[in-house]
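We begin with a single chain expressed as structure tokens, specifically the form predicted on its own.
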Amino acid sequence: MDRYRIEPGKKFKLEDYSPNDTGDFEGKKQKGIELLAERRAEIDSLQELLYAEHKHRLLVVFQAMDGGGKDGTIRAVFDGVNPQGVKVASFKAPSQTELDHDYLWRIHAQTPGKGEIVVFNRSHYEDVLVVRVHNLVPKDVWKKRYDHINAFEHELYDEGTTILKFFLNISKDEQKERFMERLDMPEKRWKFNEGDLEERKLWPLYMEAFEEAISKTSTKWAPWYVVPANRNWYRNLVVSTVIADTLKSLNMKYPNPEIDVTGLKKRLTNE
């Protein structure tokens, strides 16, 4: 899945990743799907293990344009994962005490603590996004704020936390369509808020914005991964896929058990 990673310093064009992109799996969809659960099963595992070693830290950021899917990748990556050590964080309008300190602190507070996977439904980028788009703050503000994000992301890389970001690239006419069936279908109509509509109209400034954005701050320590998103089972399967692999890069153990278990097992056994 390294063709989705954007590499730093390299140039980079939202165009030149197809949102309808399959990869290798064109007119492949069902054995997409078989991987998928086979890279769900993986991440079951390896999450168990991270929660027992007690030693890594692991942080997914997800941000896209609305109707891209981040709910729906978070529940279909994460199906069946021990919730014990898997949290999600969703970052909606800051509060006015958030906003009385700087836009980093609400982010600090949730990143994860040893043997976790914390997850962002939205993230600190807001602040180099919609910030951006909307003019809630001046230029000369929002552009240092890639700086600020490289050495926040660098920190916690140093402290110990291994960082993925992805961006869920959808089409105009992909969320035209989504937007349609929340209409449509009642038990999704709840999801659709008329300011929407007027956040579509804004397309390609949000399009430029996350372009910078990701231009700036994909990093060897904290990638950004421009991932298909039109196919929902290939976006899951992309997603899946660089989570497990990263996942067991990390080379973990089970620890070893502070306990006599052969004196345990004859107590069991003569009981």
Contents of the next structure:
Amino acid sequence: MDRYRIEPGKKFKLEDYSPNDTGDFEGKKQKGIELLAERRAEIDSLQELLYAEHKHRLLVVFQAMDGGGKDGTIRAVFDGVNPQGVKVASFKAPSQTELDHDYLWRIHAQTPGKGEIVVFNRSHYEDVLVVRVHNLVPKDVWKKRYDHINAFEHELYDEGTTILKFFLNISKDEQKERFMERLDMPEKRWKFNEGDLEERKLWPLYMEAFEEAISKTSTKWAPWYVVPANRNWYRNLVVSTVIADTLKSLNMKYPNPEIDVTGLKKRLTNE
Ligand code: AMP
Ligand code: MG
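What I would like now is the form predicted in complex with adenosine monophosphate, since the data block earlier showed the form predicted on its own; can you produce it?
Next comes the full complex, and the chain you just saw is listed first.
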């Protein structure tokens, strides 16, 4: 899945990444779904281990256009994990109190503690995406934010947080289909916002904003993955594989406290 990781410092072009790509799984959807089940099970046991070891922190960031599948991915990938150690933080338009602070204030407050996984459904990247597209702050203000973000994420990394960032890349046509479905299905209609159609008109501006954000903030310590997201099953497979592989690479171990197991068992038997 390394092919979807954006190399730091290299100019990255979204047009080189097809939302329809299914990599080595072209025509092998069934195999992909089976593998997804395996990855999920791996994530479940690795998350237990992360929690037990109480040493590492994992931050997973999701960004996408509306309908890109942020909610669905989070549900599919973290399906079986122990909710005690996993938290989802969703970032909406900032409140007045949040706006009274710097834009990273509300973000830092939600970052994971030791043993925890925190999933960001939207993030500080909104402050160089929607904020840029809608001129919510002047250009000379948002321009500086790429550097802030890199410094902020570097600090988290230096202090023991592993960071993964996923852009769920759908096509504009796919968004249209998903919006249609949302309108057609009563159990999905609540997700539809009239404002979503206005945002859709700004698609090219959003793509420019994503391209620049990803180019400038894909770093060694906090890489971006551009995930082909037109097919849900492949999107889920890519994300879960990256997360499982990353957790494995931490070489975690269950704590092995030095206790007198035989003695303790004897006491329990004889009580
Ligand atoms: P949803 O995720 O569909 O519930 O929508 C949340 C909305 O909040 C989206 O329209 C985001 O663009 C918006 N949002 C999130 N963060 C910010 C931010 N920092 N500034 C302005 N709007 C934001
Ligand atoms: Mg929405």
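From a predicted model like this one, the values you see are computed outputs, not experimental measurements. Numbering follows the first chain given and starts at 1. Definition used throughout: the rigid core is the maximal C-alpha set that superposes within 1.5 Å between two forms.
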Quiz prompt | Core-superposed comparison between these two forms, residue 258 Cα displacement 2 Å or beyond | solution = yes
